[in-house]
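Shown next as structure tokens: one chain only, the form predicted on its own.
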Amino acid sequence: MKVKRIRFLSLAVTLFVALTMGVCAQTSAEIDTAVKAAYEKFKGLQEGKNADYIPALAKVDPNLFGIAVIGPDGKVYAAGDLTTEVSIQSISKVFTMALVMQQQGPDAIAENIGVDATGMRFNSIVSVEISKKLGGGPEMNALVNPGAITATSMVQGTTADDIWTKIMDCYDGFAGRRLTVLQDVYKSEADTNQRNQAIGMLMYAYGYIKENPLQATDIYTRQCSVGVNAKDLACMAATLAFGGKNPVTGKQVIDAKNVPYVLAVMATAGLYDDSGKWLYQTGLPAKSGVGGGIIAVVPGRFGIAVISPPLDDAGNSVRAQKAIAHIVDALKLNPYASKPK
């Protein structure tokens, strides 16, 4: 049943791609205008607040704001700050999930974790209990903490260092450059991640994690602390938009056949418990992180990323949501609003 469900989601995203590809392409000037207009419209917005349950995140400049869009030729359309790095946080979950799919196939995620939205907070333990009571899988996915820690535990490698190298090589391939861990964020997060340690142990007790739950939690914490800027995130999103091929470097990072499965989970669970609201508004697969970043994918067209640390109550960047929605409206990127030629 779980395998059929993810195949159905994959079919839905394939249709989504076909619809999106049918939209007339915009000129470079139109794209540039939309990006700059979104920046100007929302740069003065003073809504939301930085995440503070990880102390290092509370110290990040709340005025940081950068937008980047990358198309098929690798050209970057940008406004605001493109160089300041923030921690990738939960956006990392997308790319670890993609790595597991690349190593073991998409059914590995569907069968061991699940692909359904939980309807609960990203760090909910109740969702794990419900999933276990229902026989596993139907109320979990790899974009909430229990599923994400489990996905990290599923990355194949002989040692912790080997696993970490594989994760970073994957992230680097998506970003098109060598990324590094923000050590202050990692220390801050590792000092305060007792809930995630408990989640890891619970997933181990219930058989989702097969071994070394605390190692998986530590590697997960490290991956969330990787530093990225708006251009990095846009490149990562664009690599998904173009079938796993990085449009800047030309490198095939993951097989194209795995991308629809990644996008399907992003569409249903990418913005925590506000994922439905986001999809309703924009129609795009996306993923947020409490570091302030959001990526959105327009298959065959663009990778979009915005960084702005102040978050709403669901843990999603306020300015990033508004800026991406503005670009989607301006360029008519919502596939459900598109019309055949």
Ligand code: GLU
Given for the second form:
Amino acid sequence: MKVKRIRFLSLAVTLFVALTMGVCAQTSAEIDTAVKAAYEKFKGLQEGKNADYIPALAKVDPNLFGIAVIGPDGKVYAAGDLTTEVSIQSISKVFTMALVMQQQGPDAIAENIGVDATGMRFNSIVSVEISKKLGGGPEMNALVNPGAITATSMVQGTTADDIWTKIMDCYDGFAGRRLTVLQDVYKSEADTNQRNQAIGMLMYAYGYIKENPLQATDIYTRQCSVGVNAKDLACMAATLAFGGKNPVTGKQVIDAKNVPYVLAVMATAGLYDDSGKWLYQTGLPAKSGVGGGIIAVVPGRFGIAVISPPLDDAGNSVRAQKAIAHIVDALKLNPYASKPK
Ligand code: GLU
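Could I have the structure of this protein in the form predicted in complex with the ligand, to go alongside the form predicted on its own above?
Complete assembly follows, chain above in first position.
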């Protein structure tokens, strides 16, 4: 009798958990099928072109294609290349912004940089001028270069090395392993980043960056050159999906209370000037980088990442966008698509 009651109770608990997680929680087989189907469907797609304004990026194999999805138990669902590293590029901006929020609170980002889409290119200088003219507070965000270089300048530390260590420790916590800089990419970008140096100086001239603008630009350039594979990126996305706690290592990397602010900026500005189109299609906060990676976050459910270097005109990986959208549709992950009860 007692055993029966315990069985009934555990069934009731399981049902409750399933219902509160959403009736459409998928089985491992369904997730695996969706990931593999996305890979098969788009592996032959020959659209887009590697970024070449940073010379080292033009040399990356355009056929590289890897997909990884990580759920609450840290299980990795994957297809394609999971080990080759590309430079994280703009995806790093998310995690430096998160670090600043962790050190100083989300208001520091909102007040000093802003949390609005600029509607302009990621390295627009005009957007800084317009924001300045509007006067009522910065109309930028930490995912475009002016805001991102400013966010890097806001990371607290005693020396440049100390600031760099704090950034790397934060990224490592999200990825669940020690990451390193791809030196060829760093050198290539450092040799050609005069526009970013100018942006850093302008942000200093206007008071957003308080000191050492060129140091901030150099550290920003280094953070963009950190090497990541598809699994690393999925782990970073999954840590955001689960309240700042890495589901693979179990480490709380940032406070859960900061995560909604990070995701909000990703939703408004994560895919350059095509952020609206992306949100319209998938409903998910995401971030792309010119190295060919895209991460997408399904809060409470999954971190998704795809690497494929050829980009469209807006600077977003063509295959990565399509593969993630395919998985989102297959597993019904758009959070705006709620069903009537
Ligand atoms: N390091 C790149 C830059 O500043 C990042 C651009 C990107 O990925 O969007 O130009």
